[in-house]
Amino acid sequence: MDLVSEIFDAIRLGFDKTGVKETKVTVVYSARPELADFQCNSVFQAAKELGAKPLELAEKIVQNIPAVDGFEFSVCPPAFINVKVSDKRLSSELNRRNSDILLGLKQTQNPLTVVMDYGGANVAKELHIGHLRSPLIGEALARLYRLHGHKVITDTHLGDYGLQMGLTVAQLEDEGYLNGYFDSSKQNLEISLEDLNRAYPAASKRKDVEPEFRKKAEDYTLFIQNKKEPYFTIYKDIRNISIEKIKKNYGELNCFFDLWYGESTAAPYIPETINAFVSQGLARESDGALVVDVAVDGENIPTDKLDENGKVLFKNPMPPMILKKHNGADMYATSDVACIMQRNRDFAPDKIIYIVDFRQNKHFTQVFRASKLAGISPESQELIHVGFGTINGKDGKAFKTREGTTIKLEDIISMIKSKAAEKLSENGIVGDDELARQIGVAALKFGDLSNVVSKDYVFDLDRFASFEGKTGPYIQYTCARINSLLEKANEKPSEIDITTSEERGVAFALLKLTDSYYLAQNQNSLHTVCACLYDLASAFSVLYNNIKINSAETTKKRKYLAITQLVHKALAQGLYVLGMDMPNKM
C-alpha cells in the first residue's frame, strides 16, 4: 500500500471509531509544509452534520486513529487534522517507487476500451493554427490513458468526403491536371499539396458565381461517393497526397494515430443510421428537412420576445438535429452519428472522446443525445467532448500573421524550430536540427498543455522557448543536467535515505506528480501534470544548487544519486505523457 493510502485508511478508521461513518473523508497535501505534510479538512462537514463542536470532534477522531509507524497525527485549530511523515517512512516510499517500473502509479483494475478522435484535418486543405491544439491535447490524453492501463484507439477522422472533394476535382480538371485519368494517351500533371491548397479555394469561389461549375462539382461528389471511375481513383490519389503531408506535420509534433479514417469511413453507415431514427419514430419532417428533436426539459422555453421575422424566441434554445437537408443531402451530424455506429461495430468502446474546439459544443450535444435516443450508443457508453479554447496573439485576438491571414501549421513548426536553434546557439550548440525540433516541440506543447484545456491562451514563443521558468525546455534542461551529473558520478546509486529539507522537497514533488496523472485523467486536461513537472524540476534544482552531490562523501553521494535517479525517471515519464522528447544535452 502506498503512503497516501495508508494515511487515508488511518484517518478513515479514526472517523469510524468515533462514530462518524457517513462523512466523506479527504486527505490533501498541506499548503503549510512547515506545519504538516498532509491535511484532512473533513471534520468541519462532520461537525455540521452531527451538530458537534469542530475542534472537540477533531480531537476525538485523532485519539481514535491507530498508531502507525512513520506518521504523526495532530489537531490544528479550528479543526484540521495534520499529518507529519517521518524521513524514514518517506525514504521507504521513494525506494518502493524507484524499483517500480511505473514509479508508484497504480494502473486501473478495470481497463476500458477508449476511442479518441483528434486531429481532424481536411483533405486537400492546408493545415493551419486551428489544427494545432487538437493533436497536442489528444496525443497527451491518449498517452495518459494508456499509462493508466486502458486500451486506446486513436483516429484523426479526416474531413475527406462531401462537396469539397468534388470541387477540388472539378477545378483540377479544368486546369488540365487530370487529363491522363480520362485519356490514357495523355499524361497527368503532378499534383502537389500546394496545388490542392490553391485549387480548393479557387473552386469554392467559382461555385458561388458559376452555376454550371457548381453542378459539375456536385455531380463529381456523387460519382466519388458511388465509387465511379476515374473519379474515385482521383479522389484516392488526392487523399493520399494530403495524408502524406498531414502525417509529416503531425509527426514533427510527436502526434501519431492508429487509424487514418475519415468521413468516408462512416459514409456506408449513413443509410442505416437514418433508418434507425425513422423506424423508431424519432425523426420528423420540418420545412422539407428530416430532423430529430434532442431538446430536454428546461430547454426551448418560449419567451415574450420575437425575432426579426416575428417568430417566438426561446430560452436556452436547442434546435433539432438535422438528419437530411431539404434537398436530401446528409449533414455533418448525420455523419458523426454514423461514425459512432461504425466505431461501436468495429471496436465496442466503453468511451469515445472527441478533442475538438469548444465552439462545437452544441453540435456534439446534439450528436450525443441523438445517438442515445436511437440506441446507436448504448447507455453504458460515455461520449465526451473535450472542448478546447482558442490560441490568441499578445493583443488578445486570434493569432494571425502580420497580414491578418491565418498562420499555417507548417510555419508554426518552422518558427519553433528556429527559436530553439537560436537558444541552442547561445549555449554553443549549432547545426543540430533534430535537437532544435525536440526543444521547439517541447516549448510549444508545454505552452499549450499547461493551460486549462477549455481556456484561451496567448501564443508567446519567446516565453515558451525559454530555458528558465515554467516551460518545456526548462524541464528538458533539468533532465540534461541530471544526465551529465549521473555520467560524471563514477558511483552507483544506493538506496534513498532522506535527511535534508531539500530531499523532502523533492520527495513531495515526486508524490504530487504521480497524483497529478489521476487528476488529469478525471479532468481530461494536462495542466496539473505540467505544473507538477515544473515543481519537481524546481525542487531538484534547489537540491542540486544547495548540495554538491558529486563532491559529497561516498555514502552520502550514493544516496543523493539514488534520489537523483528517481527524479530523472519521473521527469522522463512526465515528458513522455506530454509527448515531448528528453534530449541528452542542451
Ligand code: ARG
Contents of the next structure:
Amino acid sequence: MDLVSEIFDAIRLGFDKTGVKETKVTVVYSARPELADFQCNSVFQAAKELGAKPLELAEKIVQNIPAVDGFEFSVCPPAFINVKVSDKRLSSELNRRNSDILLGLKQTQNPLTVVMDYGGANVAKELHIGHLRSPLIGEALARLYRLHGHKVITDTHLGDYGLQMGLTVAQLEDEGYLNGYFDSSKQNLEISLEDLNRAYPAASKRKDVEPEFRKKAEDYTLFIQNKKEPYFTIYKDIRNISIEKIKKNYGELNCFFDLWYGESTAAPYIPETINAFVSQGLARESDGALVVDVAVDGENIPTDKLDENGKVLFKNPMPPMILKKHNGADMYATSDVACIMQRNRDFAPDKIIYIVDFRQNKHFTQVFRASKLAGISPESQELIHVGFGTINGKDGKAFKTREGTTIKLEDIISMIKSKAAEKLSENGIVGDDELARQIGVAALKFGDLSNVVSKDYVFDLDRFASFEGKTGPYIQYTCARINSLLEKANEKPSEIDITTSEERGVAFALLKLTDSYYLAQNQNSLHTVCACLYDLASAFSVLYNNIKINSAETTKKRKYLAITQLVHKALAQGLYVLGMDMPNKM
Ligand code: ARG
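Could you present the same protein in the form predicted in complex with ligand ARG, rather than the form predicted on its own shown above?
Everything in the complex follows now, all chains and molecules, and the chain you saw is the first one.
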C-alpha cells in the first residue's frame, strides 16, 4: 500500500479504538523533519468534541495505534501525533514508485468526462496578452485531468460569431479586397493576416463615428449568421486565416485543442435554448429585451443610495441574464447557454471547466444558474469557472507596451524567445531557435502557473528566464544535468537505499510532488505543483553536491543512480503536466 495511506489508516484505527469515531483525521507532512516526517493535528478537535484533556487523549490514541513495521508514532505536547518513517520503509516506497509508470500517482476509480473551454481567441482580432493565461492554465489542467484517468475534451471556443465579423467584412469590402466575391469578372485581392489585423481596428473606430458603416456591418453580421452568400464564404475564409494564426501562436506555447469549435457551433442551438426558457415561464420582457432572473437570496438588496441616473443602487447586485436584446440580437450569455446544450448533446460531460479571466465571473454565474434553471445542464453536472487574474507590469498596473498599448501575444512569444537565446549564449549555445523557444516557453509558463490562478502577478521576464531559483528553466536545467549524469554513468542503477538526511530530503520531496497533482486538480491551480517541482530540484542539488556520484564505489554509485533516475522521471512528469519541454542540453 501507498505509504501515506498506510500511515493514515494506522492513525485512524488508533482514533477508532479509543472510541473517537466522529472526528475527521488528517495527516500532513511535518514542517520540521528533524522532529517528525508526518504529523496529525486532529487530537485537539477530538478533545474538544469529547471534552477530554488533549494530551491524555493523544497518549491513549497513540497506544491504540497498531504497530506497523517502519513507522514510529509518538505524542508531542501539547497534543500532536508525530510519525517517523524508517529509511527502509522509505526506500521500499520509492522503489515501488520507481517501477510504476505513473510513479505512484493514483488514477481515479471514477473517470469523468470533462470538457475544458480555454483559449477563447476571437476571429479577425489580433491575439494579445489577454489571451495568454487561458491556454497556459487550460493546457496544464487538461494534462493533469488526463493523467488522473479522466476523459478530457478540449475546445478552444472561438469568438467567431459577433459584430467583429461584419465589421471586418465591411471594411475589407470598402478597401476593395472582396471585389471578386461579388462580381466574378473582378479579382479578389488576397486577404492576408496583416489585412485582417488592420481591418478590424479600423472598422471598430469607424463604427463609432459612421452610423451608415455600422448599419452595414450589422447587416453583414446577420447575413453571415444566416449563411447568406457571398458573405458566408468570405467569413469562412477570414475564419480560416485567423485559425491558422491562432494555431501557430498557441502551438508555439505547446497548447493544443481537440476541437476548434466556437460561438458559431453553438448558434444553431440558440432558438431551442430561448424556447426552453420561454416555454417554462422563465423568461420575461424588460425594456423590449428578453431576460431571465437568476439572482438568489441575499442578492439585489436595495440600498438607500442612488446612481447618477437616480436609480436605486443594490447591494450584491446580480442583474438578470439577457437572452435577446431589444433589436433581436443574440447575446454572449445566450450563446454560452446554447453551447452547454450543444456539449451535452455531443459529449454529455460530467464537468465543464471554463478557464476565462476572473472579470467574466458574473457572466458565468448567470450562464450557470440559467442553465440549471432551464434544465439545460443536468443537476449532477458541475460547471466551473476558473477565473484567472491579470498580468501586471512592475508598476502594478496591467502590463502594456512602452507606448501604453496592449501587447500582442506574438510579441510576448518573441520577447521570451530572445530572452532565452540571450541566456543560452551566456552558456555558449548560439543559434538554436527551437531550444530557445523551449526554454522561453518554460520560463513563461512557470512564471504564470506558479501563482495561485485567481491572483494577479507581475510579468518579470528577467526573473522568469533565470536558470536559477524558482523558474521553469531551472527545472529544465536540473533535468538536463541529470540526463547527462545518467548517460555518462557507465553503470546500471540498482535499488534505492536511503541512508542520509539528504536522501531523505529528496525522498519526501518526491512524495510531496506526487501528492501535489491531486491537490492541483482539486484546486484547479498548478501553483503547488510548481512549488513541489522546485523543492525536488533543489533537494536533489543538495544531494548531488554531497555525494560525488561519479567517484563513488560501484555499489554506492548504483544505488545513487537509482534515486537519480527516479528524480529525473519525476521532474519529467512535472514538466509534462505543466506543458513544458525537456531539453537534453542547456
Ligand atoms: N472570446 C471570449 C473573450 O474574448 C472568451 C471566451 C471564453 N469562453 C466562453 N465559453 N465564454 O472574452
